[in-house]
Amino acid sequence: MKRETFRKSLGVRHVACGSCNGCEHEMNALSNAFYDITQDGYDIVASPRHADIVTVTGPMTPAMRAAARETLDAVPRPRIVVAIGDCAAGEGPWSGAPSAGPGAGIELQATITVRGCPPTPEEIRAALKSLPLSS
């Protein structure tokens, strides 16, 4: 995919799929004045219909399975899924728990995964900047 396929700024929609909120705190830091990912051409959007990228965190609890799928289905194609954290990769502390799925990134077939429990804002920002888009 080429960046020209998308708009000038890429919309990012986040879905928390049953995580402990550690990854969400780090994701929220991306919009503060220090990290400010808008300078890199990313905007946090409220509607999946305005998104190009979906970030997911958590092990994908049964209660979130349908909501996450509906959100992803509402994102126009082409779209990119980024799994944030070890739980989304299926390897976090909730891995194997009866109330946890294989990982949000695994279930939604993430393009890339940012490892960590939780990953730092710098790691998340670097992953977004490394997305397979040619400028």
Contents of the next structure:
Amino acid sequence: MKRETFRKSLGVRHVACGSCNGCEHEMNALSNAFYDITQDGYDIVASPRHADIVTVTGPMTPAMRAAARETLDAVPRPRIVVAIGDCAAGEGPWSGAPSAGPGAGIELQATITVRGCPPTPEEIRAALKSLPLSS
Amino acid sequence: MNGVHAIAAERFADRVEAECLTALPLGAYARAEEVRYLFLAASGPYALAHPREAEAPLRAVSGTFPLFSWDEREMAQEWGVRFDALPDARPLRGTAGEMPPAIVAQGAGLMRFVVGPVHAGINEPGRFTFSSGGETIVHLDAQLSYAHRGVERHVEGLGALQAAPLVARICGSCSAARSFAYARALEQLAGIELAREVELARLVLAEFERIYNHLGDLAASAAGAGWGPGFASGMALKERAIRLCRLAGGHRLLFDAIVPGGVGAQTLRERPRIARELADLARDIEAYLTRLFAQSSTVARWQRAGVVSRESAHAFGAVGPAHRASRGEIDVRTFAPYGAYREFAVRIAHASGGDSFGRLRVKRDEIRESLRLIGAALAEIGDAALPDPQPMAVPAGDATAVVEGPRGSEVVALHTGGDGILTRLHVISASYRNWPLVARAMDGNIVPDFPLVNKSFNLCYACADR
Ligand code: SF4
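The form predicted alone done, now the form predicted together with the partner chain:
Now the full complex is given, and it begins with the chain already shown.
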């Protein structure tokens, strides 16, 4: 993967895997006038086909497992999975609950993890900007 | 009427149905020993209970009042409660990753399409199965539970005080309301009263949560009707409200701002700055609301979209803005006042059309009233010091508390054993109550109106799924 390939045109697709919606509030905030990550070259996209980055939240639930996999499989390669929040990192409040999995980021093998409950929009943006985009 | 009233099995359903006509039905839950149907009267919540030792099947109340449909399906699926004549006998939630089949309308010329569980935006997961004839929706089956983590079972066995940060994280959008109800249930059990300043501070936090939620709903509804500037301005205001939440309660989404025995240590520290930023925000919000509701092409999309009649609002147990937009009278803050709401006369917002426009008008008016309430409460607190949370010993027993969250009544019912250990926690969120109604609100509407009708409710999934 070459950095030039993706510069200023990274599509971000989000998949909530049993989160509490707190992380989604902060992901959505990235598009408001205060953070506006389009200025950094990121675009929240509606289809996994348009995505380069997949953000995942939540501990992963049995009900979301297949849909999350299918969404990820629909993303063209190369792609990067980013785990957002303590739940996705496998160390959130519901870790160990009867229908909570190991963390969406653990299960879907995230490249990087943004800790926090939820992480702030600044923290998410900084993490996206730090992604290892060249190999 | 207060407390818990045991009713024999053969009379139980009749009694619950009669009660639905005089009190606000909140929902129902089971535990190993009993089944409880909860109601709210002006004097507070109470329960009709049926002991389970006999295990005679109960007649399902959802045949008459569909509002209990999800509760009864959940009790049957997860607690093995046996019902006669359950109109929808499917399990409420998926098992081992498999969703129960969706209900689909059959007929010549009808088609079906499925949306979700992964949605186009940054949203929570849910599966919507539409049956439509061309553009007109004939039936919508909304199936949730993709965010079911098993939170109630998970907190069983924890100390009730220790579980508070978990309760705050069941749902990110109504965390303060749920923590408020949880704290009130525990304080009632422990028999403690809080200082007036603390109750006032809780009001401030709860109203900030309402403001940021309603602003987000208005912005999303502008987007649903295709007005970009209304979305962008609304989301910017929501961000400012969230920053004020951080300033007022120490967390952008108010997690752990309301705790058992009081409020978090970060609460209302920089009061002059809060007052200043609040005044600026209030002015800009007012300008936004005026502009938004004067945008006739946007408002025209909201009008007559997703109509809920007063009758279906009652039968489906609508709460919150969804209830008050369909000529409902009840807001828990005035119907069964608690804490600092006992000292302020909250002006309740109403609408009569039951459409998306009505729900959004209620939310608009509630933002204005919340701003007024926060200002009044801050003035009352002045520069009084806020005491640390009151220590409490949680005895064995049970308690139920209800508060008015952004989407309506937020109910927490809890049972404790020795050493203040939780033996059962049940959460009935306003979203859980209102979701079946969103599906019915779409009957006869056109497919392109789903996003804006849905956003006029803007219900949560996490606290409905638990
Ligand atoms: S990390 Fe916190 S905010 Fe994010 S989904 Fe989990 S509980 Fe919610």
